[in-house]
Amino acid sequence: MRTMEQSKGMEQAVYPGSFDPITNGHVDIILRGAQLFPRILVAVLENPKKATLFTTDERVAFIRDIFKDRPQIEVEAFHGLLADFVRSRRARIIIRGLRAVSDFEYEMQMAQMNQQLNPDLETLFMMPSARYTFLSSSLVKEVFALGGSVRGLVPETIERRLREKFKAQSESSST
């Protein structure tokens, strides 16, 4: 039987990622997670060693805008160990998406390491809806950079931001 303090951690789940950019697959997992937990904290990884298209502040702002009408979905940047971040937010559940079998080994290792670092953590693996199982942020950026359409794969605001970002990059590289 759980103590009251342990049960409090069940009130929220943390969904971490780089979200560069957020895709409709991510949105799908967040919305479905919000049906399971009263509060979802979308944790945007801030990793200065990783080259991203959008800054951490931009990614946080995009996600906040997408979920502005859903107060149970919060967004915050983090750096360092996920296990420490989750503990600091008094959460116990990490949500991770699994698109394909190829994701499983890495995600399992991460879940086990997080549990090693914080034995109170549990990782909940969620499959995206079938129409998003192939989708990744990297694929979206690549398709968009090569002139392909990402309509229906990312929220409309993200499609617009991609267009602005690539236009600005194109203009700066041609000068």
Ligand code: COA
Second form
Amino acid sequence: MRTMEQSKGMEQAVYPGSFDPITNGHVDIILRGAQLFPRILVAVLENPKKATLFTTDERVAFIRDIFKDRPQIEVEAFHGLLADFVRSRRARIIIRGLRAVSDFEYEMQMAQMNQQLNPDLETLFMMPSARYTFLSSSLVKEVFALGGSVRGLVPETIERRLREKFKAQSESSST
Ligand code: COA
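Switch from the form predicted on its own to the form predicted in complex with ligand COA and give that structure.
And the full complex, kicking off with our chain again.
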């Protein structure tokens, strides 16, 4: 029989990632996940070994701002093992987006490793809307840095943040 806490865990799903920055592909998965679960916890990876454009605090703040009118969607930073973080939040479900066959192998490895680390975990794969299957955070950064438009690919607030970040970077490199 499930304990109350375990049953409570069923009510929320964790959506982990680097979100450097969050794109409309991620937003799509979060919103669709929110139709399946009463609560979605967006878990932002803090990885000191990975150089990111935006700091962990920035990435968390941007996502909180995007979903500020949806109390059902929470955002938290995490470090260390995802399996431990999910357990510490008394959750059982991890949501991941599968954009293309190329995602499959890596995702399968992660899901199986997470299950090995915490057998209570289930990874639920969702397909992003077809219009976002080509999208990734790196591509967004690259296109933006080279002067291309990312309109419609990221929330407006992220477009603004990208502009500010690249402006600050070019100012500091020219001094
Ligand atoms: N729409 C658009 N882009 C998407 C997407 C979607 N629905 N889903 C994933 N992506 C993109 C991301 O933008 C990212 O692009 P980038 O590589 O160009 O930056 C790429 O796919 C993968 O990113 P993400 O989904 O953020 O995964 P990740 O590989 O950065 O992080 C974690 C995956 C955080 C889940 C994983 O690293 C982890 O669990 N780390 C904690 C340590 C741990 O537990 N390790 C053992 C794992 S078994």
